[in-house]
Partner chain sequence: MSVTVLTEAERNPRSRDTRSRRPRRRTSVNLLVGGVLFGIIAVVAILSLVALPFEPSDTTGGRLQPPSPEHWAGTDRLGRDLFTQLMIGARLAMLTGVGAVAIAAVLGVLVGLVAAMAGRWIDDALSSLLDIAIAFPTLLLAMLVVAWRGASLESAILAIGLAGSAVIARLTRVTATRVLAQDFVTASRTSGTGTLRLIRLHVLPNVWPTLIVPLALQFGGAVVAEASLSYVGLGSPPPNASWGRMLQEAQSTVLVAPTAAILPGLLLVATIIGINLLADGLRDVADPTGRTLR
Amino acid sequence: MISRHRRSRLAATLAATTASLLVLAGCASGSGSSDAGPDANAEIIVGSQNEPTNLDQIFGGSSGVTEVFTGNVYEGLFRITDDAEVEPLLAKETEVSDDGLTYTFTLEDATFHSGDPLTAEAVKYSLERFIGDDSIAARKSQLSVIDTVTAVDDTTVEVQLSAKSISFTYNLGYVWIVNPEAGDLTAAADGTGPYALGDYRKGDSITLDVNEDYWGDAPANGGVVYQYYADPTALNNALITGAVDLVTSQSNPDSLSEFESGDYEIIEGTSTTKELLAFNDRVAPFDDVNVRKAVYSAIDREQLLDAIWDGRGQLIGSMVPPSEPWYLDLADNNPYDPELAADLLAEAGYADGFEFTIDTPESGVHSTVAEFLQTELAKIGVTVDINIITDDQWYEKVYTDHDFEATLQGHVNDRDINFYGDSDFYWGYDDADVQTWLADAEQADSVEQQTELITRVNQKISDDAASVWLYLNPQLRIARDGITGVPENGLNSLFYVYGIQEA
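May I have this chain by itself in the form predicted alone?
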């Protein structure tokens, strides 16, 4: 079958033969009239700016690899739904010991794309790999409670924890079960999901082919191509010209008017992406709570949200979005109040202001946000120098070496308030109560107890202005008319494509 993506590129190159191409397209689609119902053979072309840096989640594949592979190519023992619920996936049955330290999983009868069977040894390998010394996976620290993994028999896995973990099955939902025989997975893949990796062209596209031997329900489409674009204008043009069927995330609200006709559907959901001004809380002047609170109150975040997202999105006052059980409405906890900001600076000994540098990733809207902050803070006598760096430089300078004063970053992960309990994390927030509450919350006997403890953390980091939570991104997706089943919400970049189809 000739995909619409390939047909559109042919049409652009061979304009003189448009009529014949339309005939060919009609034959190739096999869908007949629009009344024939969904076309399960249609290939869906997904446009995205979120290209993975590599294809392996444990080696810094970024949120882009979650978007493409999690739940589509690779599966976990559990699945996290679009509304943050946990469902069994490769774990057909789960037993938990009375002390909460031993989990026994019985596996589904599934096979990897290579044809090798899913075994307990593969699960053991995958879990140990995820928490191993070489891994830099985002949830590695949360899963460090794994003490031992034992393959009891071919279909039974026993996991012994060093401490209780009420979030254990939730966190397992993000761990891929990979084939131990697959080798290097940075540019290859071998999972159990409904799609297999068909083609990988770094800097251009990733093709997912339907797994005809999938153990579960078949996808609603005939395969998916992720086409990558460097900037939002190019991405929008691709949708307008028919080169893609939908875009996973719209980062340029000013262009939404182009898609408000009946030819497109704008899908607005919720995300877990927080735009942060993150201080290095270890170094002066940001080791002073009053300085951090002064900077917070000097920023008109509502004006910033309007400027970036045209009023979409949401102001938040802590790391927790409304989709999480321990959310508190803290948007006004550090209110916009330039006079208060000036008073706090004076109290901290900076009545004449100070100067600092924001190391700003070049990607996304960060540089625009940095310029806004520069203007706002100048009003209280604080000079902001903007240092634009690449994402790779950010990772080394900020994340690894902690060689910065302040930075901007969009934090995609859900339930990532735990990073404030790690004094070695890049922003260096260090509070004994927060560390204790988070540790106790993970060993809680009930969700209610866990929620109460993390709610305390939520309030404390907000009171301390541990960072400036500028806003919560909206989740905006756009699909051309006739494309259905597009996931609405943006939970940690999860994007399950198996339900997307062409009418």
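Positions refer to the first chain, counted from 1. Rigid core (definition): largest C-alpha set, two forms, superposition within 1.5 Å. Since we're looking at a predicted model, the values are computed, not measured. What changes on going to the form predicted in complex with the partner chain:
For the motion between the two forms, which is treated as two rigid parts shifting against each other, residue 275 and residue 467 share a part. Annotation: rigid-body hinge motion between the two forms, rotation of the minor part against the major part equal to 14 degrees.
Okay, that's the form predicted alone, but what's the structure of the form predicted in complex with the partner chain?
Shown below: the chain alone.
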């Protein structure tokens, strides 16, 4: 009896499933054959794995905050384009004094989503908030050259710097101008951007509604929903079933084959994420340049890149990706050459090799990379122990306490070569020339001078093998056919959605 019941229920379920599948198939083919031409009212569904932990950039809401809000909901005085250029945004005009210490900005005639006008006071509030005591924003230290901010009149702001800073306007591209009246921004938003924050469902989605009163050009779509998925497979399935229109970042090259048909477009841009084997340059044997160079030359990075990214991405030879002005092609500066590696090791007095531990964060591909390094280094007699740790442990043991020999990490920030000028940074690279050049570069009178100095730093850290820069991640986005205007490059998670449209 029971079994007969079960069977009939199973039959019913099967019938229902088949029926709904047929209906779904019908829907899919129906929508596919609709008319062409961009639809300015279409809502774009963005699938992402990078959910912000809170909505305010100064409280460490992670790079997910940048992906959703910067340029979309909030705007800065300047905008950093997808090609890493700085262009004016809320600052209509900029005047710099001869000594480079006083910046005077004239503001655009913009309003916040709440209806309040953009004022000089709001800019003053926003800048002071960014470098204030409560802020843990990533660029806080670089912007701490701000001495005073004065609201001259309603549309004019004067910023006084304590030292010259050539990358001041670039860094301002990351600072949101927020409405001082808005209060707590960790779960709400009030900016001047083309979108206002709509529905915010923690753990699920963030909806951006079009700002009808936007001061600039109206966006090419009718709103954007960021849908979050914890699992990459679930995210891929969402794209396949049409639950999302595009995926902001695909970290698994082996699932790309699903999207190589004409129904999807795979967009490959340059990221700023560098996979590093970072030595603790303070401790033996890594305080010896020859040892570091030996390790570098012992690793077949081409094979590694191929293993991890299946031919995508690119090899780099220092901390600088091609998208930055001071890029040099240094990929072969420390060439893959096991014999050279063995010679260097012998020169350093480690002819019989040595043993060290790589503290490996459990997230991402690091443990696969660690296994590869273990194999490669074994060939020159160096024994690698792999110690798998959590991200929190990494932050404490490696980043804060500097208690490590070597570690693996992906560094996502753009223009982060300046970490090599900070001897207190976790890898502890300490070179007087590099420190001077980087300090001088920030004080430079022209971009040319700045570029010249940082290019020197670039060459020097590569010659010193301050770290092993293994490769540069590709930035892979996948969009459904008919979706255009998706930003290509992944400059520190910036993702402007206003140009995306549906045909």
